[in-house]
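The chain below stands alone and is given in structure tokens; this is the form predicted alone.
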Amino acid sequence: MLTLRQRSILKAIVETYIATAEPVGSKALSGKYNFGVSSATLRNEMAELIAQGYLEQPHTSAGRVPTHQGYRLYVNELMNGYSLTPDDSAELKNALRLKIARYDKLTEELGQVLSRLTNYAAVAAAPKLSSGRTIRRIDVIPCDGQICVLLVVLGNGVVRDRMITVAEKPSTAALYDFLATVNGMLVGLEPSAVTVGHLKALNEAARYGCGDIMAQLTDFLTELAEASGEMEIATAGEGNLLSYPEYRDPDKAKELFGFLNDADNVEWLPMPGDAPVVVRIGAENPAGPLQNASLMVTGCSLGGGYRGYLGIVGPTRMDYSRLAARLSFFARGLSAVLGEAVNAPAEEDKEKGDEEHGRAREETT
């Protein structure tokens, strides 16, 4: 159990080491922080932090550096919340002016953007289906009352169905037209290849009582994608790590770079649920090449009901507070941008849809 003073000293050492990458001695610490104690007392407290596993001394005459245990305590209990500066916000908002058309390129593009924003290696992951699971047909079968059955026939012959409840059943003609549009756009595609434009057009086509069906169909297709257990993963910006002294050792850098370049599964990637950001420090990572690094991951909505994951990889001496704030902001902004791209029709499309709806109502009166 650490005293308040020991916690303050540990916090100061972590933050100084993050900023300088140099072991921190008692003299440098007392010159920068006013703990109200002598250098000898500081050395004694630092020795206790070493004994408890929060600090280590690389060389006999050197200062102290945090251990993975020290970083963990810092992340969990000691670090302050980081408030984005106006420059931070402007940079992140500019990065969110994304023009992403295809989901099969999404992970690549997001990884590249995130690596530029953080100057670390970045990873992005999104759900996908195997090639044998392309969509062959989608149907909606009306039943009694407000009950319908969604039917999805996949390319490998598998049939998936779900019973849904709708607020109001569409007319036979409206449902026929809607399903013709759905099948015309989606048959032959994997969900990972569905574009933002497809989803936007389908939402526009879901008029005259079909909007409720479209919303539940989107959810159903998303679950089918995630149920496949496959995720597409992309990494970017590994070269950024060469600017950090921790990776001046060629062997150490080669091991981590090789792992990131060859990453073809997401077993090593935590997938946050309710937690905004998950941080794995050093040995907390199951993959050996990451056990001298830190990994920070957050989840985000990719539009159309899909959920993806964004992360950064770097030395354990990363600025956790600042990076967590930037990662969270980017993920929230990305969710909003892609959600709007899918659900918010262009003004001219909306006006056209309203005109068509008006003409249809006149024809039926």
Second form
There are 2 protein chains.
Amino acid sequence: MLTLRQRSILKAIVETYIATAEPVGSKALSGKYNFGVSSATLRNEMAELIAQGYLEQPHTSAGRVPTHQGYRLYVNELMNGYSLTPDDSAELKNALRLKIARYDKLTEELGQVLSRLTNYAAVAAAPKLSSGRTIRRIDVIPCDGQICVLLVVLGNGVVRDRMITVAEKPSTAALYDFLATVNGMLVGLEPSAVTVGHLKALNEAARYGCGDIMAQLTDFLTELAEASGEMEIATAGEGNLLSYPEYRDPDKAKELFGFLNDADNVEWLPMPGDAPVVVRIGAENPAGPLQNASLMVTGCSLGGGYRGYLGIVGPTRMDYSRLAARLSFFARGLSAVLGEAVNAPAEEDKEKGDEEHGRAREETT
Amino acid sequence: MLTLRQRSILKAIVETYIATAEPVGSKALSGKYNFGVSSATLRNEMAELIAQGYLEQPHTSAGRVPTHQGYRLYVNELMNGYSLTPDDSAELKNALRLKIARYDKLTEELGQVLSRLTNYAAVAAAPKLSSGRTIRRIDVIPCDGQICVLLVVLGNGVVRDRMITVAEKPSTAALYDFLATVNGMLVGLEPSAVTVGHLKALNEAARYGCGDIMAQLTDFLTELAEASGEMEIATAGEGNLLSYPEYRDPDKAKELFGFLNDADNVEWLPMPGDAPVVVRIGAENPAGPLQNASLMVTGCSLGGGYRGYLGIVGPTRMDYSRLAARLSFFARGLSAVLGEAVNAPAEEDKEKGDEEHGRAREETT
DNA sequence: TTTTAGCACTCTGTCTCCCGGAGTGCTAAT
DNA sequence: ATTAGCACTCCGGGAGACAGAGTGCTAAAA
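In place of the form predicted alone, output the structure of the form predicted together with the DNA.
All chains and molecules follow, beginning with the one already shown.
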């Protein structure tokens, strides 16, 4: 229902608005781009675009601003795939040399890197470590005094530990027996698959001063089981948003900051299955404070079949094309690095697809 | 050199300025407090306070604002010890029921709690886990495929782990021998005390396919040794600052945010030995972006002889008295909880000193 | 029928001016 | 030493003026 010319006008408007943050008028537009038509014609076309809901006017006699719908059309059909410049990809690749020594700080570190890379607020999410992994080994290591360490090693090299205190230390032999029993029964199960029956049986085996340990192990396993399937989410770089005129009002900024920092709430983060990059523009977001912000999210493989998610939060007036390209490139690079850490595959197909990272998949509406 | 009356006038000015964020004039002051003197006299005294550097005027014919020096005197000598209300202490105690299941997220979680509790930006610092602890046990746990997990258990129940990949898996027996040798040689040492000699000797012992593991263990130990003595630092709740008029200018806010989030830099955080609460006001801070902010820091015991630090960052116009009280109470409570987790002492002396948390120790100048 | 030129109109943002209010410094009287 | 009084200063907010950018509409041109 939009003519070709209308589409290219919309595209031009979105792009200049993204660049300037100011309503764009017909004259300025016809000066910058060369449509071969006069500003009057542009005005007529813009009027039509307003009628169809792609643009709006802050007030009569102001320039035009894209609506959510306008951005959406832009993202879905209009915007160019962005070619990363050599500088871009060098920068991104460089950022990928991050240390992932500590798996449990992965989300935080990724968030920080990503926010620095994009100059927006970033979000990173990964399944909690125990999620869906089977128990490989349970161990108890006595330390100083009454302290012991409980260790649960899960699939893919994930280790969870917990410090406990015991009333009295079991003998080495008793501990050995205890561990043999426990491991015999629980290895191979997921924490969530440990039943009351298992625990009861183990409790009986836990004589000779291991009862105390058993109780705390039960707690620990329960906790691991409960964390299964949950996502851990970290945000970073909120401060970057203060640069953008949209967030110069500290109250707005504060609202969004507060929302992003409320780590308990993950509902707002889409977790795309296979779309390269999911974009949610303004009102498309379910959560209130995001309704005048935009969110871009992409998934990445964390190795071992686990998926993490990387995203960017910013004003609706975002450089979607460029950011989608960077986000997607970064996520793919990360997948390669993490996949490599686990599966050690050959990796040198990185160069081949640099151009076509830019196209974002439309959000299912 | 200040008369008693001047001191109480300064006190009144600081307190009303803290409450209102607006320059306080002689008339308003004489209306609110009852000094038994007229506003003219107040003016004379205020002029003297300006001459001595405790106050300043944004411009002629405006009210007065405390200088850093004024705040300093207030904090050192003028302010009342703040009595926590029952609500206060209930709230604080409640916050102490936080989960400290994951020692390695301690700083982040504490920072978040503290910022929520105070409505300022908060900072928490703790020594990196490996700092100064001896090796209790080293273990290697084979997982799926070529993945193994390297475990190093340190004193006080601190566990560090690392995922590694090996070219080929050693046999169970070889691994057993290898671990026996490694543990025999390294247990009881601090990671930083492991010498090249040790490693060389171990390398020779690492036959039967364990060479790969040994190399990665060496890396890991080196890393642990290097982290010794370093502090880990986390900030949280920067967004809270946006509420205060001092940070309504997004550029100011951004500068401070950026600074606080630069985790590499810890120079700016004082780590008091025994002072209840250290206060650094404005220009007393070494770091640029903090020079028009204030910082309150207190230490707390993390158990096992380790000390962490908790702090608050905000505008110089802070409610020092109240915050010092809360900070100190929180830190003491935390010390009790963490001390208990490690040493399990009796703890019920908590109630006794609620009144005198408020007095902050002067910064050594 | 589509495009364009022209024109009158509207709205914003900025600048200036103005004024009330709060506060000061000084002087003279208490 | 204190106070009352007074003239002066400065900020902040509101009213008015104005330039600039942009619009909608109409009538002419293609």
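Residue numbers count along the first chain shown, from 1. What you see is a predicted model, and the numbers here were worked out from it, not measured in a lab. Under this definition, the rigid core comprises the largest set of C-alpha atoms superposing within 1.5 Å between the forms.
The Cα position of Pro245 differs by less than 2 Å between these two forms after fitting on the rigid core. Core-aligned CA deviation for Asp177 between these two forms: 2 Å or greater. Annotation for Asn285: C-alpha shift under 2 angstroms between these two forms, rigid core superposed. Relative to the superposed core, Leu217 has its Cα moved 22.4 Å between these two forms.
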